[in-house]
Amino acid sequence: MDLFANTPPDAPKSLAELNRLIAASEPLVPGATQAVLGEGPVHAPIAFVGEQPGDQEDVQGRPFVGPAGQLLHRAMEEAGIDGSKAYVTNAVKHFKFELRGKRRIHQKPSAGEVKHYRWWLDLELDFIGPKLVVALGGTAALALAGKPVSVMKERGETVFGHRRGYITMHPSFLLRIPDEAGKRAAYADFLTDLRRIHDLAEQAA
């Protein structure tokens, strides 16, 4: 499955132009309030790529501000990664959900939806130019690798096309673990990955 064939010939020539295009686009799956753009400095040494905006991200228009994002930023700080110098974004730019009563429950994007947004992500990362791109979870890894990826089997250093990469779990996975012992163990593993990510980015500087 080739996810790298969608970049249009009249692609934006700057990150600001790309963001304007994304912000003006209609969600592929109706219902999202707004597109959620990436945040962080151009030439950030590390770019973290998640799945898609969640409920709070959709409301606030910012990536990784909900519970999973708060967990990510806490873990980054513990691992020595300066959050103000990292770039965070998502493979899919609009929130996909189903209504249960008044609650909007996250729904995983399909491979086709990931493909729809793929050229935006690829161009976005070209403009940022990170030393290391981190896939947080399977959907991000699918978007970056262009093929399905087993996070637990392929977790660790990798290459996404011409980019140096790293695959780890999405912080939302940690939040879903029901028992505290399992949650602590998974968080420790996540911290190990983030410390390795920190070191790899430092070595590439």
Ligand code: URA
Given for the second form:
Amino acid sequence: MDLFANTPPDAPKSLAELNRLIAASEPLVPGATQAVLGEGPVHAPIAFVGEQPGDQEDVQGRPFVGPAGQLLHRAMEEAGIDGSKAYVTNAVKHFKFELRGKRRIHQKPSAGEVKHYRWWLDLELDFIGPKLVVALGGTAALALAGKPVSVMKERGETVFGHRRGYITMHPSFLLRIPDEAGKRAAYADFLTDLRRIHDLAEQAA
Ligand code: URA
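Previous: the form predicted on its own; requested now: the form predicted in complex with the ligand:
Below, the chain from earlier opens the complete complex, with every other chain and molecule after it.
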């Protein structure tokens, strides 16, 4: 099954070309400051895919620099994953939000929006060539698997088309857990996943 059948025949031939195209694109839903490109080395062993840039990412133009990103980087470090050698990107490249007073409140992208951006993500991952692609949360899993995924039921190793994959929770899910004990338990589960991700990428080396 071709999960990315909407890739056009005149698709970009390099990551730089793809990034130029993404950077010049208009958001599907108006409002975002800029497109946020993936970051990290080509041939990174692990590629982490998030949902979409948040408020801070939209302002700074970099993925995972806000609170969820800080949590992700802390957990990576604790799990022995060198953040400078990992690739981080998003399924959707523009921030979607609702204005409440002066606050920009994150809005989850629709399945149609995820589909719109999917061929970019596929090409991006082709150019990076990671050994393991990690879906952080349901939107990334939807983009990578091409079908809705229950993160809690399907957490763990998987394949996304021809790619080795892993499904885990999104760090912002951890931030939203209201009670401290629940938060600590979920963070421990997240760390367990990241340690496994680290080992799988090492074994594939
Ligand atoms: N959440 C995401 O999914 N991606 C980011 O870049 C930041 C927060």
